[in-house]
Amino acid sequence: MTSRIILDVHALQNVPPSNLNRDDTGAPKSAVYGGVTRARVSSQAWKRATRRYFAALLDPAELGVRTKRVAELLAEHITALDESIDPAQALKIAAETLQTATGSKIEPPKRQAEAAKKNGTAEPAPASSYLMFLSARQIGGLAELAVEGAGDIKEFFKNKEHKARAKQIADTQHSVDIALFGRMVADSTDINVDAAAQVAHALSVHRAEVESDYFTAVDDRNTGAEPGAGMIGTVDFNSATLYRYAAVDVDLLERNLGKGLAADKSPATPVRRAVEAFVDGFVASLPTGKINTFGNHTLPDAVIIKLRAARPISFVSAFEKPVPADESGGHMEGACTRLADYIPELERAYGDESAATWVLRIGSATAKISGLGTEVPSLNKLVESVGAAVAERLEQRG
């Protein structure tokens, strides 16, 4: 088999009662695994915290924007490059620039602009309609095109090589986050980017229930004479001890940076940047859903990281069967016990390929976990250990 470089993220991580990711209800999201529920949070609701997290760690040069409301923003980068160009020139502009580059609809939103019809207000600003993702160097690449054609812009992207100019704009240099994540351009499939790192739905590794908490909230300006709660209502809550799990395709990840982000660095710079700071943001992100009611701001209790060499492993089998409450409480020990019996036996079983393995842990509940792999003190060791892993197999492989 061919060599890759994959890395896996597990954590285990406490979370009290809190409602971080809500389903179609306002409950908290569970899924039934090994024949009991659950508490879950989906992936795309810690995907969103990492990204968002990003922006305590990278430049936002090195980040992008997923937005409908592409085209005010390419257009409040094209009156910076050229103050003559009044806004509402601008978004015509951006609308056209982004239409040529995305092969997307880029229009007013058309119940918007039928209701500004209607009551004789201004027309919507244009839109795309769906989330457009583009990194910060795409927009500023877009903006330079547009004012380049800013005279007559229809006429501008007639010309065969400016076309193909503003699709190769937006097919390059892609930001960290897009190249971790991916993107969907439903309208033009070939400028689709691939996620390079995958993330699983977190699972507690225990039966979960959903329970309620009764409210009353009393108006500040109650007399005596008016006794009573001012609201009344329930929040929907649970508690969990979560498996959390994460894989990097490092080597999708190079490919989707290529030389974006420091072409003249060495190769393997963007890539551990990359790496770096999905370890750090995948690992201290939390989903803020309910955050000012439970203030449920934890941090994992363990983190294992693998380097692989041919594809990425999941350990959520071993909480198939749910990991009871020990006798004075707590699920955190059963739970690094389980691994701790379950990660060797596997890779007995199907072979270790895995370069290095390190352990990031706190606390006497998860001691059971400390042989499997190098123990680092810090989460910023650990990130600058796998970097660094990373970087070298990189540059060890050309």
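No experiment lies behind these values; they were computed from the predicted model shown. Numbering follows the first chain given and starts at 1. Compared with the form predicted in complex with the partner chain:
- Candidate list L145, D280, L58, F156; rigid-part hinge between the two forms assigned to L58.
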Given for the second form:
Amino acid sequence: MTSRIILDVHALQNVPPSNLNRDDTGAPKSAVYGGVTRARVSSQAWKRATRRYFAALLDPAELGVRTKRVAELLAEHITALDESIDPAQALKIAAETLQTATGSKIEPPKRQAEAAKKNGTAEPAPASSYLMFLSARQIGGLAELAVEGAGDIKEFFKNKEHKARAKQIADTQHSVDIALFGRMVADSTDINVDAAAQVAHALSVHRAEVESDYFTAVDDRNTGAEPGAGMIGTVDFNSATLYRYAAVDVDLLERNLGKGLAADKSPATPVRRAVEAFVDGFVASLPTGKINTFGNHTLPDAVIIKLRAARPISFVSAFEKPVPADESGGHMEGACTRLADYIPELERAYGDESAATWVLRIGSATAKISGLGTEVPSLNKLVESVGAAVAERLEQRG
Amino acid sequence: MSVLALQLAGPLQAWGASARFARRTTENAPTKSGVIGLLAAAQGLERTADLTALTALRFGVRIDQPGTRIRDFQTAHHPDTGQAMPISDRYYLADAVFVAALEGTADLIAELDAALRCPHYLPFLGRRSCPPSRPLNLGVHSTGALEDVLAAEPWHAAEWHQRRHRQETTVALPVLTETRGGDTADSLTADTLRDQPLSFDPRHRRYALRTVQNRTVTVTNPHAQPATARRGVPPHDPTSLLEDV
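Moving on from the form predicted alone, please list the structure of the form predicted in complex with the partner chain.
Starting with the chain above, the whole complex follows.
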């Protein structure tokens, strides 16, 4: 492959005392880097936050549903398409269609079925044995196919052509979130989707130890005779300036999403929308761990986005030596100074100076990075500029 | 024969050789299957592709900075019922740096070198959430065997790590190399590891045993401070003051 389209996203974000992502002891996650302990927020936690943020950005038709109760979901669509099919029948047809399309067993959960038999209650609805990720368009397509074969669904899928169509529906028209974060179907690996986005664990740019908040809670109905606290406990937390990094393989995203077919729109439209949603969602989202306890709703002070032609580059090495606090406290200015020195040097040394760069920053602490690329005044503008540049490159390539 | 040298550095890495189900462990050093996977992904091979050419490469790795092992506890909840899904433990190597080397025919090595410069799938260090923090490629050596390249490569540990060893002008680094076929003298003292990939096909991943020879090489420490520059402990004998009394 000669020309690639790769996006990397870098963000510096202050987070006050918080516990965004806990380990099994309830303490914020951490990692050792550069020989010192850092605050860490796992990639899984931030990917989930990004995915949830999509609900506010995108039309539900562009998103996927991750559920075990796929048969019920599909049955609802089937009865909506054809009212003459009764719900129990629709459920059976749905299960058979999904089984054909995904190769996974769709049957009533064993334990629940046994319990139902014992108690004489109705048999539970068929479900898949793990979370299945299907796009709204795939569900819609399968519902149409199921209605077509509703007469005798088993006989219908004995036809090779129908069977192939079911598989094809499950393997095309992926939703934005499936195309970005991937899908794994254990029983039918040929319909797996490789994730186009890569998200790293967020790390603090400085040494960050876990602190412990000792709290007492007063019982409102305490009597004078028993003046002690109603309960006591501790909550672990830390505060950090996080370096966050993610990369998007736009070529893979295009393979996952396909080209747009609408005559009045550019073929790059689906990819552009997905790239814009990812940039917006990744920058603005926040994992919600203990957010009501700490109220740590912050946004990044500095965002750098690079559009490259070969491979993505993480700048985490700039912070391997922990950033010391400024004289007046804080790590943001020190972190920006590091990036301003490190990025041009790295790109010169490895010959990757051609990348298009955008910078979104606020406050005087981030002034150092203003020269790194085209400054944009708002997240909206950033999303728009990056989306336009990606679309332009895709169109040029054809 | 040529040798391709790689540097594997990042805040987190994970190299599993026996990881299954909810417990995802990591070895202390990159596995052959992990590095071959990285190269195959750079070339754009699908998971079902034939790996014969790649697995025939002889593999070695040097532990430049061992790092520490951390455990990541991961939960998931069912989106409909809110019920907890099985908890998984993922182990990572934090703060580690390795030099890996692969020996093979000059053509294949040149191809891999080019693939790494413009990889088809995005590279990661054993797990998708672990992007490399430094460029992977250390270049192609057209002379010398795998062992020579691993011995000659300068120490790639982080500066803070090298400073921590400032009393030592040279340091000994563990090197794990694959034995040559029929190398019986070596095989007697070697370990085996099930990380020789046969197939990455997700329907049935298969790995064979591989014989690994454990050695050390000595490299110079660029941040060493000669002992003469440091002051010794001053003589201190409190009783000398009492001699005249």
